[in-house]
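Coming up is one lone chain in structure tokens, specifically the form predicted alone.
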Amino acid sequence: MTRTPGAPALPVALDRGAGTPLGTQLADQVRTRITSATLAAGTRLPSSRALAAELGVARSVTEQAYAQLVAEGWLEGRHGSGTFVSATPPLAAPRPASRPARDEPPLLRLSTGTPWIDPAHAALWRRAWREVSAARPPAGYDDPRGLRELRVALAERLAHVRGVVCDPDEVLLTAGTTEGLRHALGALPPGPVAVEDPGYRAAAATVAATGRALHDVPALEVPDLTGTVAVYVTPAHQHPLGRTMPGAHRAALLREARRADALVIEDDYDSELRYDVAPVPALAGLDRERVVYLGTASKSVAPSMRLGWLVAPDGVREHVERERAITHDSPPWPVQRALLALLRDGYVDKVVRSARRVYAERAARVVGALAPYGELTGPVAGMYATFVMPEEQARAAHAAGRAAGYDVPLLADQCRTHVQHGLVVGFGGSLTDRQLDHALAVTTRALRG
């Protein structure tokens, strides 16, 4: 190969029969040699004229390839000296050998957070999305608080169903509970955040991801909030123990928060899904100035919509609004528009009523099967029931379930400091009645053994 003095040969091969232009082929091959460190930083390349003569192509082909790589920063031209490799990335770590495909079906998880959706209401779901497709989206970025019509509908619903009286302008739409939590934490001064334990793992992970210290406090006890800036709780249906925070406890928690000058962050994740009594009013209804309220559509509509709402004291809300006006960090307009239609047309209410009936029936079967082997931790609500039992029994039942194709969650997996043992048995999602009965039969056999 004819070479510029001091320049190494370039082992490239161009295919004139390929549909890719020759200049693109050449640039791709040179780039590959740079990124794989075959050509090191500072290496001088043949001149475009010499390389064109060697490859038997027009000089414009090599000039095009070199120009492209100079623009990308891989090559640099030095006046009077030639073209050089300007940078070589570190060698990529070797990819692990692919594992052979397994024929085993995935485990069916008895999930505590995936709702059962009655297919009888599918027509209303499709209607909502047809309406979205025909609607005109905003010309620019939408209101950082979210679609006003949806905030009006949610404010009315919160007052009627949850006892939280608020103005539509006090409601902020979020991409789910964890984003609402992240927004709220971003408005607080530096300091640790107390999180109930056992508790919602995603909430604990969200607090840690903000760089704040995590202070574990026993679930459903009034914690000492000295030195903290907030406490995260699930008072209507403590996750995962399933208990409801008593009235006296609620009042004591608010007094402690005032004393420590801390906020209470209330995750009201499945409060509408009570089927033994009426839904317990939200903690935020007692003190709007001390409680940040987080709601979600995940348990009533679909987790994949990634849509929730935040009602917060003025200082927190205004901070979030200012940040979002800059970052445009709000849920997608089509999803907000769809939820508005689903609320207006009664889809959400119908789905919730259907789910309550199904959950009540399934809960009775779960309690009947497992109550002889563990202590039910609270009144069953929502889409799961929790049983405390010795660790050996819980792990034996969990292992037997996995062997039969079911993942029955362990209570210990929801704990951090205050470890308890037992099973958290979900009965929502795509689980059928037949699958639930089979999973319970497998679990009880293991517990009897």
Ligand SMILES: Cc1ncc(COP(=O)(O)O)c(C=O)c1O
Contents of the next structure:
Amino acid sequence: MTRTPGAPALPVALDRGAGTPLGTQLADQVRTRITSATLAAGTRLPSSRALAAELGVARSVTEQAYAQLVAEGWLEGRHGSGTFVSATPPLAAPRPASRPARDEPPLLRLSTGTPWIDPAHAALWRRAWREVSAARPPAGYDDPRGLRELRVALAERLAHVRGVVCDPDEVLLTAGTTEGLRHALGALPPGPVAVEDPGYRAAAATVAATGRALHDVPALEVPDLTGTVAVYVTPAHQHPLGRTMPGAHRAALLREARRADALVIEDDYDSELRYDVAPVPALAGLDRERVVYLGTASKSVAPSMRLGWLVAPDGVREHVERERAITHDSPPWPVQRALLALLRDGYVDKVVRSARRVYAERAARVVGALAPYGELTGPVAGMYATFVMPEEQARAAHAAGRAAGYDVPLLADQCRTHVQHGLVVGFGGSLTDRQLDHALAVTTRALRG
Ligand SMILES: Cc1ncc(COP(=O)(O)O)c(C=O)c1O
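Got the form predicted alone; could you also share the form predicted in complex with this ligand?
Time for the whole complex; same chain goes first.
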């Protein structure tokens, strides 16, 4: 083997059995040595002829690899003197040593947002996905509003179950509530947004992330919307206080929004999960021109579907449509197609019916255990019940829960300006009846103490 004087041998190993061309393998290995600073800037490489002889490959292999790395700017040929490493990237700052993992078992969160999904309906779930796998996806970018058949099905359901009468072309599929909220905010003029307090943390974070000022407004009062461009509310089931917005409050809120020329953003997240009375109609049914309606599949199908829908006044909807026509960021077609099958085959209705039954039983247990120690803040619906109590008691119960392996959310953690104390006890998700009873026993013991 002839070695260029002064040039180091390149310790590379080429694999003739690999599917990757030899020139590509060589370029990859030399590039890695440069980017990891094993080969310093200014280092002279063997000539392509010498390297080819050393590796036992055709010269075209080494020439191709060098040409590739010259084109990428990692090597440079200096006329008459050879090929050199032209640059190495700055070394990344060393990462701080990771802390040794502590050996604590994870807490079981009594989550207010994770639904219980009846496994009895799994056959319908599988059938929907089989249908998706057999269907042909749209060849190109599809309708930016989302799958038309799904929008038709949702418009029917919205009219029937939520009292929101709209055309399928007014329904826009989203990747869930927060994406819908982001869309609505993007269509609004600059200005602060009022958000109920206590309130959904993801909503407050989404507003804050747009750079808009957040106006915390007491959750159970008709807010003063002077100077704001919108207000975010959860009328069917105030999160986390659980109250249903009374009719007079709804009318007053819409009057105030018209006066202040602000939009009302209605998050209708778990409204179908009433088990004492029929679901209370949505606010959007009263004024489609003032209310942006946000719906989600997170409670009736699964949060991991990341699918929701938005019905908005023309200005907002057209803004989103114009944006989507460029970005094409509508939810993935297979997920939309699956929801269509799940709605059509009655899966969603069955899951909702089963969940109502189970939640009603669990709600009764939670209320039975905690009502002596705190004030229940609203009719229990969905998958959580909220109790207001003195701070010291709430914190003691929370700490006792943690010590026993449960994370029982504190009401104060959902408050921003208007701090209240208590517990928000979730009973959905994968929590078993036994675990719920144990968590309740632990917290009530602390409350008694
Ligand atoms: C108040 C509220 N809104 C909306 C959602 C659902 O959000 P998404 O549709 O983004 O899953 C939740 C879930 O916990 C919620 O608590």
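Superpose the two forms; the largest set of C-alphas matching within 1.5 Å is the rigid core. Bear in mind the structure is a predicted one, so any value in this text is a computation, not a measurement. Numbering follows the first chain given and starts at 1.
Problem set entry | CA of Tyr384, rigid core aligned, shift of 2 Å or more between these two forms | Stays below the 2 Å threshold, so no.
Exercise. With the core lined up, does the C-alpha of Ala40 move 2 Å or more between these two forms?
Worked result: Shift at Ala40: 2 Å or more after core fit.
For this session: Could you tell me whether the Cα atom of Arg49 shifts by at least 2 Å between these two forms after core superposition?
Result: Comparing forms between these two forms, the Arg49 CA shifts at least 2 Å.
Exercise. By how many angstrom is the CA atom of Val61 displaced between these two forms after fitting on the core?
Worked result: So the C-alpha of this residue moves 8.1 Å.
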